[in-house]
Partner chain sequence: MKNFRYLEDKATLALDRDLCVGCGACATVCPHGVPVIAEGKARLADPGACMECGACAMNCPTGAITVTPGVGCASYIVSAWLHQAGLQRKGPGCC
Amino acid sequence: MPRVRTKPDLQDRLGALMVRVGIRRMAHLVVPGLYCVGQPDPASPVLVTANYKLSFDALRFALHGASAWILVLDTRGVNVWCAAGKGTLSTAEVVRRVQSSRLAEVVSGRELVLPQLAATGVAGFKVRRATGFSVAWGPVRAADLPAFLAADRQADEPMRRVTFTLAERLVLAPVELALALKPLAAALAVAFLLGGVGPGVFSLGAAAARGTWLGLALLGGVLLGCVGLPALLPWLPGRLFSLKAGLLGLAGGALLALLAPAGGLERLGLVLVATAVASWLGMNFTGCTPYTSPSGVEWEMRRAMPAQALALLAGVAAFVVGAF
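Show me the structure of that chain alone, the form predicted together with the partner chain.
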């Protein structure tokens, strides 16, 4: 029975950092199966989690000083909520893991504590029917587990509710930025080429000078959509993410246009490009929030995407035509 540490060491912290910035994110798997912390006896609680490094770490570090069994499911290295949504953290996986770990021979109790957010993929009553283990829904956050266990499996209202604090919003920004990096590099190359187009057909000097401004509009749009929107989310007006982020892009683009040594059309182009890019990426952040419904997101996308595409095309066109 592997016993795991409940205090993070340097390797844990480095690994967490790499996962957060998107370096070999999928390489941080925990081998599924039964683990323990402290000195558990057959009556100790059984806590279930995903085999994503940050999920497993959040759980074991919350259990410092406690004794418990940890049953790690095979969720393909994905966190509890996302895996439950995507079907890898399922009733079938819980049943399979309870049986393959021969949990019934290790513990005397017949109860599993599952994180509340696993309920999206796991039917508690079916787990009980299939294994004889009943499911107690633990708190949303592993940090509340000691209080939950001390209160005889009772969670108060705040333990049952998801939150979306500034830190929770910003911790996702590095991965979003890393994912945007590849398309951004391609877009910057195109910006350089378009910047060189002018009365003399193509000029490298213009490509460098004008292409830089167009590139800055793109970069600004990416930063405002991926970092600005999450940071300022509660204070931006409206409910549509495309609108909130579009307003940020508009402000950033306008600032850029004021600074750029360019004509009116080119300035308009910079504003439109920054607005369109920020709006699209901001809308994509709906996938990172714990409160947007897919039906609502699809409704918003059907209305926002034509406007975003039009703004991008019109912006690029205005910028290119402005050189003549």
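Mind sharing the form predicted on its own? What's above is the form predicted together with the partner chain.
There are no partners or other molecules in what follows, just the one chain.
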């Protein structure tokens, strides 16, 4: 039986850092199956998690000094909450993993402790009917597991509450910024070329001068959508993330337009571009929060994306036409 460490080493820390900046995210997983920490016996608790390594690590590092079994499901490298919503952390997968690991031959107890955030994907009564194992819903955070187990699997109100603090929001920003780097580099190159378009067909001097301001509008939109939105989320008006981020982009674009030595159309273009980019990137956070639902996200995207595309195209057109 594989026994895993309960303290992170350098490789664990480097792997987590790589994932946080978007490097090999989908390869950061562990092999599904049964693991253990400490010196578990047949009566030790069985804790269930996803095979996304950050989820697995959060669980095992919370169990330092404890003895337990860890049943890792095949969620295709997706974290607990998202996997439950996507259907990979499901009743069928729990049943399949209990049976394939021959768990009933290893433990004497007949209870599985699943994370609370898996509840949308798993029907406990169906798991019990298929395997003989009942399901107990553990706390939201793995860090609360020792207290939960010590309290005979009773969770208090803080253990059940999903939070979204400033630190929890900002931890998402680095990966969003990293994912935006490649398209941003291409967009900056296009901004340079568009900046050079004018009455003389094309000018390198104009490309450097005007293109810089258009590039700043793009960069500002990225920073406001990827960092500004999660930082200021609770205080921005409205319920739609596209609107919240769009308002940030509008404010940032307006400030940039005031500073730019440009005409009216060019200034309008900067505002529209910053607004569209920030609004688009802000929607990436809809799947990371306790404020939204899958149906609500789909509803918002269907309505926001056409407006974002129109604003971006209108902004680019206004900026280019302004040179004439």
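Being a predicted model, the structure only gives us computed values, none of them experimental. Positions refer to the first chain, counted from 1. For clarity, a rigid core is taken as the largest C-alpha set superposing within 1.5 Å between two forms.
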**Hinge candidate matching the rigid-part switch between the two forms, set 164, 129, 298, 120** = 164
**Prompt:** Since the chain moves as two rigid parts, how big is the smaller part's turn between the two forms, in degrees?
**Reply:** 13
